[in-house]
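The chain that follows stands alone, in the form predicted on its own, written as structure tokens.
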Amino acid sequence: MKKAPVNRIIPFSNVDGPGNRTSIFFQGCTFHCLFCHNPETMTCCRSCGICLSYCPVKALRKKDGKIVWDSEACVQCDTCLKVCPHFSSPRVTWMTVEDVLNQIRRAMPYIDGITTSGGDCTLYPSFLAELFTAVKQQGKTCLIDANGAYDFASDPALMDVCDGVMLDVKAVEPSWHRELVSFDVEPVLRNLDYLLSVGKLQEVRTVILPNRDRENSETVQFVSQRIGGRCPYKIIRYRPFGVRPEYRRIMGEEETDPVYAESFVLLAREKGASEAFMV
């Protein structure tokens, strides 16, 4: 029975696509971006146990050399995420697709779909393709967020049960997006051109980043001429809030100004993307 690792599951969300979604946020990820926002997502616990003696109610424990999280006993204060050395996170749930299920069944009569995130959740392709099936078969539609690493040309099965896939690119040149995601950009780009080839580009999102005018261009005007108008293209106003320390102090504490980032909007609508918007 397949088995994939869930970092949390949000019932109610209205900004992972379109209307009223389940959020399914699974545990590990092939980018390590340094403005990630859950890098508590990026990789697998290691059962380390750094985290056991900061834990303020006990809710940890070590069983069988392994970390055991109580969900009960928590209280949700992200203690253990922010002492992990390694971007991880013991509140980790190794789920099979009938769990999931379970568990967003009370939401199913309120929500339009599920969209998938992580992390990266097409780490786990096979168990995508039978959540999605179940989902679908329920009349609800069924999302990808993705970071642009899966090469989903190769994938016909999921391909046939996902009705989107909101891509991230990051920056179009090379050196560039290797050093902000520590991974090459060829895939990423492979992958726009494909989903917009089989109508599967749900959205296209870029983080607009504070004082980089020449790298914010360059990958504004890529995704706009691509992409024309047959998707939303959301620029993306970079924040601290979330970023771990060690990342902010090489990306910087400042937040990406309002009217810095709509000039984006405006360059990308200029350049044929008449659907971009910031947020």
Given for the second form:
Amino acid sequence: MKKAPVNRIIPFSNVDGPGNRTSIFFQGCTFHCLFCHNPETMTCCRSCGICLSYCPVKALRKKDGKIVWDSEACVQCDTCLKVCPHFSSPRVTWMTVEDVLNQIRRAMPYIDGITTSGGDCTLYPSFLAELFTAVKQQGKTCLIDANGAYDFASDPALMDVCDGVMLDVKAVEPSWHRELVSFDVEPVLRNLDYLLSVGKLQEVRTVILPNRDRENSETVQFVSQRIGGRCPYKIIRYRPFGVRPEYRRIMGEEETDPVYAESFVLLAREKGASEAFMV
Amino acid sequence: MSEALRIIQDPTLTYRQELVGLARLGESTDDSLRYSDAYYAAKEKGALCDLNEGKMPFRPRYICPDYDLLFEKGCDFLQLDPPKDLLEAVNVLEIFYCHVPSITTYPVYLGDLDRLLEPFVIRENRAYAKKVLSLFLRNIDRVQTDSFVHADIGPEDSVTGRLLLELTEEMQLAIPNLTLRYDPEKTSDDFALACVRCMLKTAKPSFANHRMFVEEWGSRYAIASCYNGLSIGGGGYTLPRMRLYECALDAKDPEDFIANVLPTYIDLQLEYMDKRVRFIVEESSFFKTNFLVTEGFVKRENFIGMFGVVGLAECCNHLLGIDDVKKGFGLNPEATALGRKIMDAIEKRVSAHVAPYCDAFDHHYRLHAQVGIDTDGMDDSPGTRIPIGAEPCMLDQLEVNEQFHPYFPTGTGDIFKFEETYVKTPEAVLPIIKASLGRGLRYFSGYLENNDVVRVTGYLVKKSEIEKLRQKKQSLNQVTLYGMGAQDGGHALDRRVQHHEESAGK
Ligand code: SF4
Ligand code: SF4
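What does the same protein look like in the form predicted together with its partner chain, given that the last one was the form predicted on its own?
To see the whole picture, the full complex is given below, headed by that same chain.
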């Protein structure tokens, strides 16, 4: 049975694509973003055991070398996430497609569809293809929230059952992209073009960072010229909430000023992204 | 200090509020309508409650006049001809409203405003129609100063419906309460979305399950007061309530409660209702001489008695010895199942009772999930709601509601408080409402976390008006006071917020 690590499932979400959607967050990521606000989804647990002793309610234990999390006992204090040195979380469940379907079954009547996210859910493409096939049979749409590392063009089976991709373009200048997320920008931009060409670019997002005028405008200009009015462009303000302290020192302790961010919405519109908006 | 003196010295009461208070006091001096000793004992204990309906009922509690008839033939008593244009139409309504009695002294049902006014509105240009409607709404807000004043719209889209939504948003008034009668086949998504948008900005309209109500009442039903289902051209005689938590205190265990305690209290409440209904019909002059009756705007046979219950959650939790509400009714399948059993038992016994003067309803009373009053505190949650502070996630809460709403043709509902971002995503709210109504939900209300107009337990108040009362100033809306009580005693504004998940900067 194919399994994938699921960090959590949110039955109703209004911010992960159009309408009311169930969001499924997978564990593990190809990127390592400085401003990640849920860094505990970056890697899969190495079972080092460090977090065990910190749990105030003994909801964590080790069994057969693996960490077992007692969801009933857990009080969601997030201590384990903060102490994990590996950007991971012990509160992850390895699930089969069947398991996920069972979990989301009750939400089905109320939702327009599902959105898979992470971490980076495209680490598990065949799992997604199977999940989407089943969900689509129930008349619901399936969206992927992606960092853009995965080569979508190489996976027609997944693209067949995926209704759209919400793509993060965090930067376009190669060295800055590398510094920011520890990964090349080239595959992201290739995906941008590919998804546009097949009509499956659901939305592009860019985080506007404080005090990064040049980088911000380069990215926004590039993306806007590429996508034009063909899909929404979501301008997001950087918020230090959830960002690891050591990275907050680099990225800043302040959230991006809304007026400053708004100026990039205007820039985006000016450069052709007629559907640019800020959240 | 005498009660009368207290009323006339209270700095927070307006003249009209004093008048109503003094009238209540006067009514309470006559004790000649008597009930059994057992009834008084149950009332004393707090197991049964008459909602301060007054000792001498001189009108039915809720009255839903047939406004179509008014527009068709006018009103002799009020010397009103059938209206010929929009100005006349709203003027006729404004006058008529002032003569519709109710428990609150204000009309609890203003009519299906969009349907009534549409023929007149479409003959005018839009700007003029909007102006007239805005004055109409202002008149209602300042003259019918009570949040239980209620108007209905839908299920179809209309120019008038749209204008009313626009004005509701622009004017931000707590009065009137507003309901969209939603039918998936008759209500377009576009109109429903406009209603959601308006609801997120103003806490109204609420969404009523049109199909469910039509099945029970026929197409001529009204949503009045908080969320009460009633017949147009009729209404509700009386609404007492069983306070289920206090009832449960008499029981040894759940079985004892269902087998012995519950039937006793049900019968006492039925006795009380029968006597009151008879008194209203046979003794008081309302059904003999009031122009609403003599001119046919209401018919006696369209009235019904409303059998209220409150505090099912606390009742179940007590019977199962559950102290932590977060592990109780609505969150714990055993407690929820017990709730079903109790409601089945109540429904069965009440529908076996032959009620006087309920001709149009097979001679039976119908159940009502009473919304609570300001003095209930945290002892009894409204109707069958999950206690404030214990609400599970929205999906779970809806599923519980869907099980309990079908029991209550004369009204029930739940309220959902949405986090700020939802104002930009009404499309994320509509599918939830649609699905839930399709699965048995009767009535859905929502509002946005930080609005001034908020829904308390079933009615709307302005937070800014509650503040006025706290500063010992008067509030024109006589319901603001209940809002303050519900906020202080029942923490009614602290209900769980439906949050989105932050997805920024991933
Ligand atoms: S979040 Fe849960 S598992 Fe982690 S430390 Fe807190 S209680 Fe323990
Ligand atoms: S969650 Fe982190 S700290 Fe805990 S066992 Fe896994 S890798 Fe170690």
